[in-house]
Amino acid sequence: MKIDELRRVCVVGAGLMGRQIALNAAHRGFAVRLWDASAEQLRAAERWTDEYIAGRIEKGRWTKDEAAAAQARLGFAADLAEAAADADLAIEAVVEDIAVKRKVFAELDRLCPARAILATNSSTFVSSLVADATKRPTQVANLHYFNPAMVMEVVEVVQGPHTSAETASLLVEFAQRVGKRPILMKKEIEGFIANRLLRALGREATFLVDEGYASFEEVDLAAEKALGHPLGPFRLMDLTGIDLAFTIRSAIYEASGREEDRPPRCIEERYRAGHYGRKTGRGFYRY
């Protein structure tokens, strides 16, 4: 398949990332079908899309014609079979649970045309963990967007040992077509590039807080004003979700068994209390 033949995109998972990935592709000219196992989540994504587009028009970022074209290209599918039926590319953006992802990939393999590329937006798991759930491992890879996907420029394409050079090249070209700057990783490694860098910073930040060296506000102040980061590590966790941070760190700890990989106390306490950050109105900060 050539990049000009890649016209139809299926996105599975209508949460914060999936809905933005879908709208980004529709805005850039692709026919997109978004589906979620939760009907309520899908309705929420549809409401969010209407509100987001209205905001773009109000701020003068999109013309009315541009907005209408994007909306016309984006559909909300009643079931996965409808979303996957004619897809050239399927992007999985469900919860960071490898068992759930494997089920999704097995279903996508069954429902998508033989030509379709199957990509995971996972921020942690490498695609070799799901490729063998399909009969097309050469067409499976990571396509990792950053939050918020409508705004962030970089996308990480990760070529696993099973991924063909053609698949990796097509995903790089697709990322460019949707206005992103792709990074092509030639080898798999858990966490990829940006999140491994971020995790190193987060590990030190949570150590300083858990051991009583400084408050989380002071650590954020140092990151933002001394290092020039747009958001300190704790403000960033509130934005991306403390539940996601805990889930990812728990998976890493379970895989490695190393004490240094155990989720930090300051994250676990908030996770257990249901304080996930901006989405719940309280995390490290109150909103």
Ligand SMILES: NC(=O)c1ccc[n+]([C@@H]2O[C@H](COP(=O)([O-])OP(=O)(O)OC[C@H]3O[C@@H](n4cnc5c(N)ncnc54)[C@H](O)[C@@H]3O)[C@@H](O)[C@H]2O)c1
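I've shown you the form predicted on its own. Could you give me the structure of the form predicted in complex with the ligand?
Only one chain is given; partner chains and other molecules are left out.
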């Protein structure tokens, strides 16, 4: 397949990420079908899309014609078969559960045309973990967007040992066509680049606080003013959710059993107290 032949995109999972990935591709000229296992989530995605587009017009960012064209190109499918039929590229953005993702990949393999590329937007899982659920591993790779996907400039394309060079370069070209700067990884590793860097920073930051070297405010100040990060690691965790931070670290610890992977005390205490960050009005900081 040449990039000019890649016209139809199927997006599976209409949550926070899937709905934005779908609208971004529709806005940039692709015919998109979005589907979710939850009818309620799909309806919520449709309402979100209408509101987002209205907001773009109101702020003068999109012309009315541009908005109408994007809306016309984005369809909400009744089932996966409808979403997958004729797709040249399927992007999976369902819950971060490998068993669920494997089932979705097996279904996509059955329902998508033989030419279609199957990509996962997983934040952590490498595509090797889903490629063998399909009969087309050379056409499987990671295509990792960042939140908010309508706005963020980069996507990570990760080539697994099973992924063909043609698939990787088509995904790179697709990313460019949807207005993103692709970052290509030619060898896969869980977490990819940006999230691994963030994790390394988080590990050091929580170590310094747990061991009493500095307060979280001081660590944030160093990250923000000495390193120029827009948000220090603790302010960022309050934004993305301490519950999420704790859940991810607990899963890593359970899988490895290594003491150095145990969730940091400063995160666990706040998690146990129900202080999840901005969403509960209190995390490291008060809101």
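Positions refer to the first chain, counted from 1. C-alpha atoms forming the largest set that superposes within 1.5 Å between two forms make up the rigid core. From a predicted model like this one, the values you see are computed outputs, not experimental measurements.
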Fitting the rigid core first, would the Cα of V32 be found 2 Å or more away between these two forms? no
Is_shifted A68 between these two forms (CA, 2 Å cut-off, rigid core): no
Angle of the smaller rigid domain relative to the larger one between these two forms, in °, please. 17
